[in-house]
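Encoded as structure tokens, the following chain is the form predicted on its own, with no partner shown.
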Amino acid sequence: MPAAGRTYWLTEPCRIRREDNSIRIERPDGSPVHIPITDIRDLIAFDHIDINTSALSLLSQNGITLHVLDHYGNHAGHFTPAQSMASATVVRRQVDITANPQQRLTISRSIVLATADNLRWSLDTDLLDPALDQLRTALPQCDSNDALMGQEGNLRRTAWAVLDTQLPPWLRLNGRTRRPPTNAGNAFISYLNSLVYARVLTALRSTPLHPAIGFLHSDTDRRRNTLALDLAEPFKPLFAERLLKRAAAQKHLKETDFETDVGRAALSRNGRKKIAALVKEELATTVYHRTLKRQVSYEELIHLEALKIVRLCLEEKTYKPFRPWW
């Protein structure tokens, strides 16, 4: 990957300051940690942080993004460097493609279908096959992104109901709820989805693409980086649904890892640490890439997905969304 350094997961309240060309992270219960700025790819804050302009300036000068998740795991926002790697040539081509209704619809349709296939792969059960067949039949008839997203919503509702059959009662979704999530299962999915979005956004920042010019979400969400939302879709099943199912099977999660109240739930501090460790381990997992003929990590797969859009813009190479091949 071109982006040097690592992702640092801030799972506890901390104070962030600049010290020469390093970032000093001060936690209430430990000695300060000094991290050379060249060792940081991006920061993800799960808890309260206190950061001053000097530290933000150093992050900006070195092209480092700071992601902030709120108490319920939603991606609350991010601080991005003033200088962008976006290229006018690529961005103009992005705009041209998204302005072509037929081309945009074709790409959106491929994203929805890949996401559905990946959900089937992650749940590994034939209970989802009828809904998947129905989706495949319906997609060619969809003539708008709203219609596509409606079909995707139907498939996801079925998938979540199937997922519930593989979870203990206390971890079941019982329908997807957000802002805030209403139970432990939904809190887990919200955190994982936000982390996937953050990883995709960091990957896009290292390319000449503009993350706000997307395909599937382009007309439905004006406030977020819609290309990041689009590219995150096929990866969510790989991380969110699959890891929830695995964590339940291995009894890795406990009810005490969540803070639940009437109508709302969030990960506890210990739960956030568990999730961060789980995702870090998963992102480092490698698979053999048949085209590159070498091992690549899941983290690199996300970056390669962004490069597919670059090739679409510069070489008109057909975009084929991510599907697990292993």
The other form holds:
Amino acid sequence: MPAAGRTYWLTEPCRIRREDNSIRIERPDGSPVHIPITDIRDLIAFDHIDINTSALSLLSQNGITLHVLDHYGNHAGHFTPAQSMASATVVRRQVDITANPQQRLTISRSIVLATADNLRWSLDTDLLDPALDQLRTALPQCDSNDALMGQEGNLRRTAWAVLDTQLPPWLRLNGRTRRPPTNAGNAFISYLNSLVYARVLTALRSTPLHPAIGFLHSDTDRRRNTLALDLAEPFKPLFAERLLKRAAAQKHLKETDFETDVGRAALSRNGRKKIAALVKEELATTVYHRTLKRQVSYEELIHLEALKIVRLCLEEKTYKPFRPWW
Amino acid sequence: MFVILVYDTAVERNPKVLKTCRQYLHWTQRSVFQGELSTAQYRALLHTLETVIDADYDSIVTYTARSPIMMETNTLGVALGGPGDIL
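Moving on from the form predicted on its own, kindly provide the form predicted together with its partner chain as a structure.
Once more the chain from above appears, this time first in line as the rest of the complex follows.
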């Protein structure tokens, strides 16, 4: 993980300019803010930003990724510097492994199972156990990725229904909806999922892996970064579901933090700020890593996950998806 | 490491020093910067500053600590520094 640097969360409309080989951020209110270029790991734009090529080339020189989220919290895209970590050996091995249906299926299965366990862990209730047992018996019979994702979908539906029982009425999901999310709960989950995805992509940029060559998600129908989607799976319960539960329990989120319309919902400006603060704090949380024998932050856990795939490629070390051990 | 840097340089060299510091540290006050740096970045900053200043006249002082946690800060009056990393 890059030692120095922070993530900057741009929750208000602003203009990004280059000044003195560093970054100046101009906001409609208040004076411009100068950010030292060496202190930026990546930028996440929640709102309209205005940027020019000289600023982009400076970001590129310093290896900084700019993530753009759209109004409904979907990951609209990102600007990444020219690939500097490239390694043919790793990419070739990555292609080999994902091209082998047997190997690919084994890994996909472990990802689905880990995600399910993490969901159970984050919801912290017995209500999910029957569905989990069902998934466990069904998984070995699945012989294609579509079947695996179908099983995962079944569990997810149950899990969201269970999650609804732990939420106040106005924040309930009532069935997951996306593009656009229809209610406050869905909007929250959408934002969090995109943020986790963005973090995984940033982590993948620091490895030679190709983010488009993945295991679980199908990579033929659409152009997307399937590896990032795969690696984000086991982390989503840790952030999205758990933070939603916590924000509801602590009454941290208010109805006014969402702009609810008929059939669609998005976070308001203030809500975005709250979520950015929430996620920022969560990413900095540390736990004791038993093999590394030191404290690691959640942010670093995501990076370690990317390194596990590198080790799978180079050293044939079996990939064990992330499970919270605390 | 956490670095606090204060400079007292001749007027004509001030902009040069300011611009160099801006690449590495957060502006806190007129002629005061602070921020977290790696050892390599710290040395790079000091080296660049050395080439900019006139060693016979200007003065730059840095205070370093292991981490910002070791530092307790109080502000009286206006907080001139930036708003942090949620903008």
